[in-house]
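Coming up is one lone chain in structure tokens, specifically the form predicted on its own.
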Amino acid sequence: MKIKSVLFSLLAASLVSGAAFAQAPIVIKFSHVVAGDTPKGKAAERFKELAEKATHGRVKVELYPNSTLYKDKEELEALQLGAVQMLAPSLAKFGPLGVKEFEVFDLPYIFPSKDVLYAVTEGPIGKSLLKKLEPKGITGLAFWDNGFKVMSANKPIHLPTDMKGLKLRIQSSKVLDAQMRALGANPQVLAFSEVYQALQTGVVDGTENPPSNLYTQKMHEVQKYVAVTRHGYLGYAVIVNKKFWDGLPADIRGELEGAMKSATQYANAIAQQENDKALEEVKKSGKTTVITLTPKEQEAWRQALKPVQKQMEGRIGKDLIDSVNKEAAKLGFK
């Protein structure tokens, strides 16, 4: 009888623990390198809220902002290994991964407006680019907007010639390297989390970023000038580990896709206002002079950086660059 009683107790405990295990939520670790109050940080928060609500607690999204889990160079490898399930890296990160076509987003002045940008990211070009990630074990879910970049330094920046000889921090991108060299600057690849200290100690002289990234990382505190050049674009691709994503129950995956769609609409809606607000805060700080370029100065920048597009055709693909320019032409831009 004792043995039967013990066996019954073990069976009951097993059933209880099995039921508890079955009810345990699916955890999505979502790591990113920027602050929580940036457009990307806020969009990640929105996705977490929507995903957990839509799945009635069957999914738990854990957010790790500000490089608290992984830095720039580590996060993609961590995703491929399954150490994290979701990232939203900047589009420049995919070139070093071997998907060089994503570097089309780094080309200076390729997007004359947000309308052209969205025609690319939300249309066939964007879908085909995300598909190229699948052989790397990555599923692309969406593009999140941030904004057009400004240049910062400790000297006034009006013309491209003002950049000559400056050490400028860039992401690891052959296009961004070529861009800085076209301006006569010396590009320095650094992880995003290391930029503030590098600016503070003079390891680099300046950087490029959308205003929201510059402000939330307090870079304006160690940079005397910011020029509103709008020379390049910074956006993100929200990606997941393909094996993890494919292994989700179909109904859960569907709910998460819906949550991602809503979070993407939110991200793209707030990006511009967040950057405008950040630029105003930089001005109010009194620590940095914000320079608005004249039309003549802006044109000088365009002309100085125009050769980069031709130079990168062999790397990115002439057809892809031409297809983006055709989207711009459809909307009235030459």
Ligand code: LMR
Given for the second form:
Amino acid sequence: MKIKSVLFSLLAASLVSGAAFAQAPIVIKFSHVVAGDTPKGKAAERFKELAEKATHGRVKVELYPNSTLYKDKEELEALQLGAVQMLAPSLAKFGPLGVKEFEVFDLPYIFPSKDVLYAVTEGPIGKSLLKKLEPKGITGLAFWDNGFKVMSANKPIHLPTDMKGLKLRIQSSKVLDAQMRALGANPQVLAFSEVYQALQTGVVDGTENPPSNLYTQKMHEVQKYVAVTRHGYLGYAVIVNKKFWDGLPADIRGELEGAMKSATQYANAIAQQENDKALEEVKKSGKTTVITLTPKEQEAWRQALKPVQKQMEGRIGKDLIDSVNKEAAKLGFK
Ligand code: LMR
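Having seen the form predicted on its own, could you give me the form predicted together with this ligand?
Let us now look at the entire complex, which starts with that chain.
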């Protein structure tokens, strides 16, 4: 009787722990540097929701927005080490990893429209760029849109010459460095989480970002002018630690790929409206004057910055730049 009850409790215990083991979810730590209320933040939330639902709780996605876990450079190292499993760094942040081709996205005026952008990110060019991450232990899953950038400073900006001598915060991209130098400005690389304070204390005079980032970080509170220059693009690659991804059960990986596909459609659908809304909020705040450029001023910016495309051929590859321009030509842009 005694042996029987011991056996019974052993069996019960093993069933319980077996069940607990079977139910222990696979955790995906998804770290990023922007606010939850941005195109990237919202798309990350959508991915979490869809991934957890599709896997019936076998996967748990933990979101860490606003650099709460890591800043720009550290998050890429953390991903490679496996301390986090998923990130969505901006495309300007892959250069230091040794994948400088991603800086093609930073070239001024490379995308005459969002359709051209999507032809690149959703087509063979995007696929081959993501493939370049594999030797770094990274699997690229998708591109998420954000938007075209505005310039901000504490003086009115109308013409490229207004930028002369200003200290401008940039992301860690050699193309952005060349772009600022072409304007006669002094670029300074800073992590995204440090920008607000750097603007507030005068470490830098200005910055560039899509309005959604500017507004949600309250940068407009420490910048008197925002010029809607739309001179360049900012978007993301959603990436995972390759070893982690390859080690997932195939059915789970399939569900996550499906969730990522839907989250990507969502990200790309909301990006424009989120940025339009943010620019409206900046205007409404009354703290910053939003400057719309005249067609003549826009042309002056284009003239000043377009040569950066040629100048960066050696770094990015002429073929890659040509292939993006070909996508534009296919859609009727010269
Ligand atoms: C920046 O550093 O300005 C951006 O890359 C932030 C982001 O992730 O959108």
